[in-house]
Every structure is written in structure tokens, then in C-alpha cells.
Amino acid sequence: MTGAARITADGWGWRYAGRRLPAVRDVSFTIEPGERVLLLGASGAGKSTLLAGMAGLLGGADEGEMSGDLRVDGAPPQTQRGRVGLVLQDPDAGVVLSRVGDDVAFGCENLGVPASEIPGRVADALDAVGLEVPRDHPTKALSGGQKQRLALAGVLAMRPGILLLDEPTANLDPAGVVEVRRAVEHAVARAGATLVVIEHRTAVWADLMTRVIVVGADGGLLADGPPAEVFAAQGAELARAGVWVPGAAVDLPALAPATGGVALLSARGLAISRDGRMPVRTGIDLTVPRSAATVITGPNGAGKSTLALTLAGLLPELRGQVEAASELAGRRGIRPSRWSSRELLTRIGTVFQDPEHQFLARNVREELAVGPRAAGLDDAATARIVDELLDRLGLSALALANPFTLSGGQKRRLSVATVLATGPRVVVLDEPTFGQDRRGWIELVRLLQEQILEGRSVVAVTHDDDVAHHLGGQRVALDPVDDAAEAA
């Protein structure tokens, strides 16, 4: 360790290559070496891109254009790759090679650290991140609270002066959320790294902050101090512009739980596999009921996304069926894992877990419209549809930008409106609420309580015990599963 690093920002902003509006702009501060700092804004406040910024990882004027100043100890970032290490939200993201060990000397190796000092920074940093397994463990078995300790590692070995966190317990459940926090907490206070972490979960990380800095959604910052000071004086601004505050109800009704009635999806004796072959879970029995919600809860690597696509008619049956009730028969029959994607269209509707697999078209207007015009809509309608939506999720300013472009937040908004837009009567959605802050959270809810009111059902996959709570309906909840081959 080559000792702590500055961060320095003077009305630092960045424009991406056709977009008319900076992602970020007329950002100033300066983040003393061995500062902890929690990033806090609005979804599409520039979070992500001011991490990338002092990662050095925004290319050159054919990506983007740049303004003001940012550096690291002085430098521009991209001169000091070496010294700064990022970690990304998704575990899998981060996963390189098939070996434990391997994986964490991988950074190293590219450094050019000399062989005889790799397999010492190997196991100081498995041991400061608590991965106890052996090295030569495959990567593939790890469930995903290790799977992102285990990127941590990765970057603790290289020894950097910077530790950048995006959302790292974004896709975990409960237990994972605790394994990476005592993680990352352990890990810092032996190397003395700056830390700078983007995290929607403030209560997990608040009381391990030095400082909170709160980028401004038109630019600048709207908040920037000790973390107890910043929520105490600026708490009711800050949850207003869409920042989650510790503490902070949201005003937000429950629905009921579900009492029976009428099951538009019912299983009986389902085994479900990704491949066709293993199974994942099997002797699974339950019931979808109309108007109401089924959330599927359950750790990382349980089956919950298998069992929601199985549900969906994306992934066939191994054993046992899936069948819909007579109202939403196709020509097919009721196994909806025999239906068209144009019987599907109105009658399943599905949110996968990675919104960027059911983008589409080269802007967000025209994705609204893709399932609107496969069900036969005409183009009146289709607008009022797609402008409702564009106007409930706050993506009308983004109407024109291409999908890949948007903050992660937004991409969730987006893909759920994309489902939403041809009206289905069943919705499945893998992780619905994740990466948003408090405005688009509250507007994701509402709007899915909205459609069971209107009679649809709804099937979420959450690690958010609070979207459970405000959806009511039934909860699932699936148990861990042994060597299993999803990653939940």
C-alpha cells in the first residue's frame, strides 16, 4: 500500500457523445486521503459518472466531453489506474477467471506485480475481506454476498489509494448486504484507503461515513457534510429531491394480504432448470391469484429468478407444469411455456433482472412503443400510452436518449414501462426496485399497486422487504438450495 489518496474536483462535469445535457456538471470538492465518503443523488444525478471519472474510465472526446478539473493526487485519474480500485454493483461482474485465487491475483498480474509478492497480497486480502474457502474454490459456487467480496478482493490485493464502490449490495440479499458492509468496513480500516461508495441503502452505510457529498440533479451539489449533521439539518430537502434518508417514512399505503380467490397461474410438482437438465428447486406447489401479488423472496442462489421466468413461460418446465387459467388460454392451450411471444405480449408480461436485455430500439420513445404496436395498437394510441408512461416514471426529459445511455435507475424505470405499456395480466419482475432512489421507488410501487387494482397480478422477486410490505398479496419464500445453479 502505497498510502491513502486526494480527490480533487473543480467544476468537474462530462457530457456523453450524443446526449444533449451533461450527465454531470459544475461538480467542486476535495476528499482528503482515508476520507469515507457516501455519494448520494437522484437517480440520473451523475453518480455513476462522477465514480467512472475518478476511475479514469470515460475514454476520450470521441465518448464524451469533458469540463472543469478532476484529479487524483494531482493527476488526471486515467494516469492513476493503479491506484484506484472500483467495484461494480453486479457480483457476477466482477468474476474473471474460475479459481478463488486466480481471480484475486488477477488484478495484480496486470500490474506487473513481481510473482513472488502475488500469493502474500492474495491472502492478506481474502483475509481481509473474511472469503474463507479454499483457493483453488471455483468461482461459479460462490453465492453472490461472496461473489462480490471476492471482487473486493480483487481490488484490495492491487493495493490502491482509492476504493470506489458502486452500489455494491445492490443485487444481494439480506445476509450478503451484512457480509459485504463488514467486509468493506474491515478491509479499510487495515489499508487505510479512501473510500467513496454509491449506495441507495444509506442506513447500511451511514454510521461508516466520515462524510456525505449529495450531487444535484441540474448540477453542483445540494448537500455536503458529516453524515448525521448533512440528514439532520437538510433530511426533508433531501428526501424531497429523491435521496434515501435514513429514517424517513414512506408515505405510501399497503395493500392487503391476498385471501384466495381466482388463480390465474397455478404449479403443481415443478421442478425448474436454467439448462433443461439440473434442476434448481424441485416439488415446488403454489398459486398466482388475480389482483393481488405473489413476492418471491429468498437468498442469492435459491432459484427465485428460474422460478420467475419458469412462471413467466420463458424457461420450460422440467418436471410438472405451469398452466394458466382458461381466460388467458392461447391457441396453444394453458401451458403459457408453449405460447408465442405475441400470445405472451398481452397475456405475461416479464422485467428481467438486467434491464438491458429487452431494450430494443434507439431511443426511449420508440422502446415505449415496440409492445403497444405488436399487440395492434394504432399510433394514437400507442402515443397516450407511451406518454403516460414517459410522464409517471419522470423519463419525458429522456424521451430521445438511446436506453444504454441511462443511469441504472432509469433503465428499471424503462424496462418495467416497457412491459407495462401492453397492458399484461399477469406481470413477472425480477428485482423491480432496484437501484432507485426515493421518488422513482415510490413511483414503481404505486404504479404496481395500481395494476393489481385494476385486476392483474403481479409477480415480484425482491430482496426489499418494504416493496413486500406496500405490494401485500402473498409472500413466497424459497429456501436455500444446495450447490444450486442459479444466481438468484
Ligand SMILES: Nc1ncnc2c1ncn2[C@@H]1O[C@H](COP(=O)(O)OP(=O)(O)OP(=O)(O)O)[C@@H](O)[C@H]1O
Second form
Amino acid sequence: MTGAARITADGWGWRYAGRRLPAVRDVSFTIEPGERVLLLGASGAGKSTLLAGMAGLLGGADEGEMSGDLRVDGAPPQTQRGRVGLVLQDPDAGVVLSRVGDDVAFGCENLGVPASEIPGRVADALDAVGLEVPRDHPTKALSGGQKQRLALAGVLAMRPGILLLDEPTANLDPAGVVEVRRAVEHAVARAGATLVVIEHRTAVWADLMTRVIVVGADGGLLADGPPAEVFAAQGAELARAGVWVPGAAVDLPALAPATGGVALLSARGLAISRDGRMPVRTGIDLTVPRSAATVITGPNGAGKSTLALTLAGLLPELRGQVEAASELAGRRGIRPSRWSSRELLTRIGTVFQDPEHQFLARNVREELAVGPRAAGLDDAATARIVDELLDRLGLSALALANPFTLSGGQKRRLSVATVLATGPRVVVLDEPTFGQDRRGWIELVRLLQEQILEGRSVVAVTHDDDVAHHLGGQRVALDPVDDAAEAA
Ligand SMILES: Nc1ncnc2c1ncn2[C@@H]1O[C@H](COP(=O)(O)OP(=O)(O)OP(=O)(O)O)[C@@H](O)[C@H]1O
Ligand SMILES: [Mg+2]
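Got the form predicted alone; any chance of the form predicted in complex with this ligand too?
Everything in the complex follows now, all chains and molecules, and the chain you saw is the first one.
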């Protein structure tokens, strides 16, 4: 079968094994062939679960319990996998092979597309997404935005009847966001496929979409209709439910920009590197002032995360030094890269770009308690901190859940909370608000503002201009690094 596919849900729901409440409950809709749907809802409302259901990825009885009915072209999604192209949120997770051409061909090969047909499909797909690199270009040399387009090309080459995209522009720089949106628009127009996109920041997508469907956190749908009509009629209600309604301002004061101030960390003539050999950037001079934010911005591949990890003492300096103020010094001196993890705990806390990198415990509550316990707090003090963070970040109901089973936004909030739990003097965060609904975003930004007002330093890597605006402080804007040097 070719052409765009139809998706129908009739009282559909899914409860993951091990969870008491269903992730999705009682959802009904028909998505007609060729419709372009923006799928919205609060963090944890079940958007990714719904997409996984449409892609036929929700498994048997051991993985959970299905209710109602979900169909692609009238058949169960598990039998229609070749019709459905799913691009997951994490672009790295989608890259399978080391050469661009092979990676794009991979899905076709799995589907059993005749070998003679594949090169033409690969060329078409690369053209549709505008990825202009040689077929044998190494996939690991691609930037985040390019990887996202690579993943999209791999799915398009399979010529699916539906394209399902889960937060396709999270973690992309503003130029990458525009590129990916354009690639999707172009590809869908050419392939005539049905499109379903999950994205918290709706402004980029709203005008491309013919319909929005908003999943309710307690089941059912909160809204379903043309974007302009839904946002006009139900904007305030949806904003309260956590949806980023285009044009609805965030009611939160912004901290002032800062100049100077007492430095807690300083770096001079710093060269940073991932592998201890190849410099990513050189000649960096900067100080991290007390009681202020340092917001690091710049395009994908500019070295923001490498700089953050180096300031945090987790990557050794290639040249030059990061030095802490004497008030922050540890037993092993003033260079964070020489401190033990225990010394770092209350001095510099780091939230990685990928939240899963830091989960250690078997449930959310224990995860939050690891740091305070290691820092020597007693049970009562630990419980107080843990309870407050659970409550503020909307994780109380998930206290006993396994951290790896959380939704994308829930994982991010937990990873920020685990670091704040030990009250480090400097908090370094890589994309602290990605994947957040409106409520989660406001609460995270508020927590970071409190850190600053309490005298701590917040170092945040972000693509989100609103985060930069609300945190105030100083801006460190990294310009792009030369691609040739990066790929070498
Ligand atoms: N593998 C899993 N096992 C158990 N529970 C899960 C699993 N994946 C998700 N959940 C839970 O199901 C609910 C819905 O999660 P889902 O990932 O679908 O939400 P979402 O709307 O995509 O959220 P976000 O915007 O944060 O990505 C959440 O409460 C989540 O914790
Ligand atoms: Mg999700």
C-alpha cells in the first residue's frame, strides 16, 4: 500500500507494567491521510507513549496493558511497521552506521527493499532533507542539526505513509530548528505523508500544522482542532495545563544582567578538549561570578558542553587552567579538575546534557537522596530536601518509579533536582530546560533563580533565549568552530 496513511484511535489507552496509573487513557480521534498534526500535552501526559503505540512499538502483555483500539489503515500498528516512520527525540540514538549513505539505507535494507532501488531512494531522501555531505561522510562528524536531518532521511527513504516525530528540534540551535522544520515541510509535501509532531515549543510548528491534538494528563483529549482556533478558544486553559501556547507570556521576573562581581571560578588562556588531544576551542578567558548566572550560548558543535564540563572539573584542561576562588578550595587545592567526586559534591554540581548519564538508584526518591547522604546529611534533613524537590518538580507521584522509565521531561527535571539536592556553590547545567512543558520550565527557572539569589553561581548552556533572559547575569556566546578542525 502506498500514499498517506489514516490513524484511528478508539478509547485507546496503555498502562506500563509496574505502573498503577495508565500513561494514556481513553483517547479517541481519526487522523485522515495527509493531515499534519501537532501533538501537545503536559510533560508525562503520554505523548511519546501514544507515538510509540502508533509506531507499533508497544509490546505484549509483559510490557503493559492495552485498552481500546488503535489502527493504522485499519490494521494493528504492529503489522504496519513499514508504513510508519518514527524519529526519536535523541538524534544520537538514531545513528546506526558510520557512513551517511549506509545509515540512510539501513531502514530500507531492513524492510527488504530491492537493492537496485535503494541508491535512488537514499539520494532522494538526502535531497529532501537538504543534507549536503558526501555519501561516505562519517556520521560522527555531523552536528546535532545534521544528525537530526540524517535520522529524518533514513525514515523518508522507507517511504512511510506516516511520519512520527518526537521533539525533532529539542537541543538544536535556532538555525538547526529552522532547517529541520524546512526539511520536514519539504519532505512531507513531496511524499504526501501524514505527519504527527510532538514539540513543546509550538511556535515553530504551528503554522505548518493543520490540526492540534492535546492529550490530557488525566486521560482523554483536552483539545482537538485547527491550531489557530484551539489556541484562541482554549489558550488560557491549555497554558494552565502546561502547554506552551504561542504568544502566551511567562509571568516570571527576569534577573538583572551582571557585570563583574566576585569570581568563584576563573579561566585564562583555556584550551578545551574531549579526548585530551584535539582542541575543541582555545584561548578562552572567563570568570564565573558569585550570585549570578553565566549563560553559555552558541551553535551546535561550538564546544558549549565541553566548556561546561571543563569548568565543572570533569574534563581536564588541555592548556591553561580553571581555578576556584580560595573560599571554594578543596583539600587538593584550587583546581576543580583535581578534586575528588566527594569534594565536587558540595562545590560544583553538574547536570549533563543526557539525563540518563547520571541515574544511579532504583527509584526517584533514592536517586534524590544519594547526594545529600554522600554529603553527610542525616535522614531527616535528607527527607526534607527530597520531599521539597519532588513536590516542586511535579515528581511526587513518581517517587517510587524507576528513573529510567520516566518521560523525557520528567528525566530532565529529576537530573536537575539530584544536583540541586546537595546545594553546590556552583551549579553547571547543560540544557536545563529541554523537553519541558510550560509548568516544568517555570519551576526549573524559578529554582535556578533562587540558587542565584542565595549566592550561588549558575552556569547554564542553553539554546533557549527565554532561559538566558530570565537568568540574567552574563552571556558567553561561542561562535561556530571551523568544521574541518572539528571533523579532523
Ligand atoms: N517505559 C516506561 N515504563 C513505565 N512507565 C513509563 C515508561 N515510559 C513512560 N512512562 C510513564 O508514562 C507516562 C507518560 O509518559 P510519556 O513518555 O508518554 O509522556 P510525554 O507526554 O511524552 O512526556 P514528556 O513531555 O515529558 O516527554 C509518564 O508518567 C511516564 O513516567
Ligand atoms: Mg515524550
